[in-house]
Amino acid sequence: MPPIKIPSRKEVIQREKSSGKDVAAIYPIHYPRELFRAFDVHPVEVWGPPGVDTKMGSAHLQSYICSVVQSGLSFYLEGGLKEVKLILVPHCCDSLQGLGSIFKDFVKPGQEVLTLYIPRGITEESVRFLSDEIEKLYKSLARVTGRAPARERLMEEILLEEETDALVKDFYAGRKKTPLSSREFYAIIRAREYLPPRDYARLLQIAPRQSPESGPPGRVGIIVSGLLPEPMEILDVIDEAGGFVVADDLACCMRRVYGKGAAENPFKRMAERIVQGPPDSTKGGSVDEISVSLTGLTEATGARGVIFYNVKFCEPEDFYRPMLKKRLQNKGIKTLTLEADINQPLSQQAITRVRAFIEMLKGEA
């Protein structure tokens, strides 16, 4: 089967300023992506990225933040984000909210630095709160490009990423069919980061959707949770050992694919969707939440074990891991805890606790 051919960031982004779009640099992890193409303002998503030298970044945070953050401060201080317009930092955990005021404080790019607060659990107030959030930063928006999108077109952009989202689920539901790699299926859901949503929309109509076979046969069914799959060698890992990545809780993944809203104010469906959407450390959800989740995504899946891949320091992840494992074991479900710097090629200690884990499940198949 010939591989997919994905555009890469860099040609999405000339191609999309070359059709007169403004481009804004997103670090992690929740924000609308519809409000920013109601402005025509292409959002790429900086998770990390991966394999920066953070020397730069370094120097203004402390050695405990974590890799995404230290990574993405580097990455602009290196010139890595000179083709945008401006930048958005959502305040999804301590690191990030700090990296938002570098930005503002001391860094102070030529861009505009706009910020977004994201409220913790699922309430009303939560859905308000966000509303108001989000139309400040339509208000934010309106500044800097000039332009006020009228309610219609917010709406044709949110209906937009709706049918996106319903579109990525179905893709997910047909995954134990996909004769893809793990690898180059999650090449594939990452895409969404840079790419426009009809594009998106059409990679996902070409890639391959069915095998004769209900998952590749005598390989054991794999729930990976955390951050993001970085480095994505942990994916060959998996698949090398035996394993299948059947699903996943990640927050660059499937934790933003979110379920249609209900209102008729756009402001208050963009919050509705992220609220309402899978629950996240980052979005205060509760234990019983996530581990309901976990539970019922294994269950779906007929997945065998679940690894926990986190990227060092990541506080709110570390804080929910230690009982979500023991709901987890207490409901049979094995897991297996990794850390990794999105920057560091994963180690053989890692690789070798991958294949032991994946090995543990065959013999209990």
The other form holds:
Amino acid sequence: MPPIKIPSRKEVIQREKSSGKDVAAIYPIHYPRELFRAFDVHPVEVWGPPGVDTKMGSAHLQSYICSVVQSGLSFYLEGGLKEVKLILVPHCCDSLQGLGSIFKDFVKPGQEVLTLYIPRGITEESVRFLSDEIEKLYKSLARVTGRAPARERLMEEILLEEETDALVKDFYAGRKKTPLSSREFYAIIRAREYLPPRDYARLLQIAPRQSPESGPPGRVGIIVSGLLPEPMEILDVIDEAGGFVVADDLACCMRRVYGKGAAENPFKRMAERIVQGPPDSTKGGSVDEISVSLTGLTEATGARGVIFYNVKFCEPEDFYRPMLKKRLQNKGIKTLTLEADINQPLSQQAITRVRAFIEMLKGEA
Amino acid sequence: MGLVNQIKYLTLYKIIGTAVISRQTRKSLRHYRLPRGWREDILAPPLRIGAYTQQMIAKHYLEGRYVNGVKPVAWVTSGAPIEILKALGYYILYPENHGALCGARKVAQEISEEAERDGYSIDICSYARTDIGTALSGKTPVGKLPKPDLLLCCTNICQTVLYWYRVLADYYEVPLIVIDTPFVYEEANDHDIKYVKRQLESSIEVSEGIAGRSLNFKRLKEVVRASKDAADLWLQCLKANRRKPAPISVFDQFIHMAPIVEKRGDPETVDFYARMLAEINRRVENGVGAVKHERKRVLWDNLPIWYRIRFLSESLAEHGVAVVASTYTNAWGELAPLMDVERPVESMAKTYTYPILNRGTGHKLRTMESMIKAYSLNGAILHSDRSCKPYSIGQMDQRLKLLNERGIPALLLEADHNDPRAFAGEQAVSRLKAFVEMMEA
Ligand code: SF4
Ligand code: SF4
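And the form predicted in complex with its partner chain, for comparison with the form predicted on its own?
Up next: the whole complex, starting with the chain shown before.
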């Protein structure tokens, strides 16, 4: 099968800019993509990126701050965001809160830095608050861009995102039958971080879906849980060891496949989608909510093991993990915890542990 | 069961326990003795009010041992709006204060290891590890902690508390009230305050349900009044340090802040701080400084290093350095003016949205700068607390700004507020020495 050509971030940014659009750099995790699009602002997400020299960021951040934030700041400081018109730092954890604050108070980029507070918990109150917060973001975008998209335009973009979410869900649902390696599958999933929705939908359409010889005979279904699958090498290691990533519980992937909103008011609808979306440690849901979702995912996909792929110093994940492990183990699901720094290659020890983990699962089959 | 608990509470806490603790307090005041090994050559004696601080803490934890089944029990975060619970008659426990106590008594590591053995990462806040360790093992230096009937978590100090309280809610299987306070990068928006207010309002019903009684707004106002008065007196105690020499050190403040955190809203806390202020004023009148031969005055930023308070106090006092102001102790007083007794819920929404930890890194720098000016300080020690990311993030820029733009020597001291494994004593001493030299240069 010929590999699918996915345009790079750089290519997409150039193309969007030359078509007259502004580009916004978006830090993790939750935000309404559709709002930016309605302003003709193309959102490109900055998950690290991995492999950045974090020396520049370390002049502002202590070593016990996670590598996602270290890289995110370093990337800006070394000129990686020169092309963007504005920066959004959603408030998803204490470290991102600090990043947003350091940007605003000390680094003071030439571009506007906007923030978005994501409320904790799923309540009517949190929807109402986030709706107000998104409306505030609307006003900031209007100020920065000089545009003021009408309700219809907002709804148009919301519906497009909802459609895209449905396509992504569908793509996940067919995962077991795709002939794609785990790395290829996640390259496609993650291309949503920077592709416009129509291009992304096209990519999902051309991605191979069915293959008689695909699927996992003899392969062990694995779920990867955490913030992001970086370094992505882990996916290769899983496949090489005889595993197969059947689904994920990753903040940058499945935890952001939101459902449809119900409200007629566009701000409220965007808020509903985020608040009522899949559980995520950074949204501070109950242990039950998160564990029911994760154990449900293992049951639905037939996964036999869960790998917690944890970014070192990521507190939101660190708190929930012990409880989640217990719940999974009670259901007979084996777990493995790996600690990663998105700027460091996967250690030999980690590789050996993944191999041993999958061997063990195979042995039990 | 209820009756047995009532009888135990009455006899073992109310009658016998309280009498024994009060007698001990009177005895220690009558036969006042310096703590063992106290460096009289460099430090003034500890405040005599310390006997009452100990009494209040001892009574609080003793009550906790017998309170289940007698009063509703709430575990709350340190910045939580407790006035509603107080007005409803709850016994309130602060796991962070308990963590600090474990740290000061040097048992936090052992208890944290219980949590670590259960899978909790060494990278999470050491208060949380201590607390979870206590929940799992029952280990505590205070004998026994009461089980919660309700948890109240306010995110105005960090998000960490939310995940931590989710773990507790799961473990104890009790309701959790979350008061989510949007972070204030610059100024709070109207919708932020309204959001907090709505959450406070809806928390009333849950709290009433567990307490089995309705909130009396007259009582709520009394509690808010007591909170405000105590915070105001606390602030006056701190402000006394604008005088030279400073009558109390920040290390004293760390010890005497326990009531303003865990006994806020009680009339006895107001009395306590009135007495403390009187004692401090006597020191001012007599020209007594906490550090004998005070030569340099510095600021402390971030949490205390609970297990090394005395060590740090002596290491600095040896050089005539008095630590006289702290962003941390100041946080418990600076919001007192925002509390409005006549509009308790509205004003609580605002007050509890604005603590320093819920505000931007620039605001913290400005707070430090104004304290440096108001307290005539020569330098700043920024405790870079591995466990407390929200307080520590930004310190590297804040330090450089103080140093380069204000000419204030500033030291970044790496440690952890409760976990001694993250503290290198010898290295700290040599860094403090270099810092003192820098101030003297
Ligand atoms: S990895 Fe964890 S700590 Fe770091 S930015 Fe993401 S959620 Fe926050
Ligand atoms: S992270 Fe900091 S603010 Fe939060 S509980 Fe720990 S010490 Fe307190």
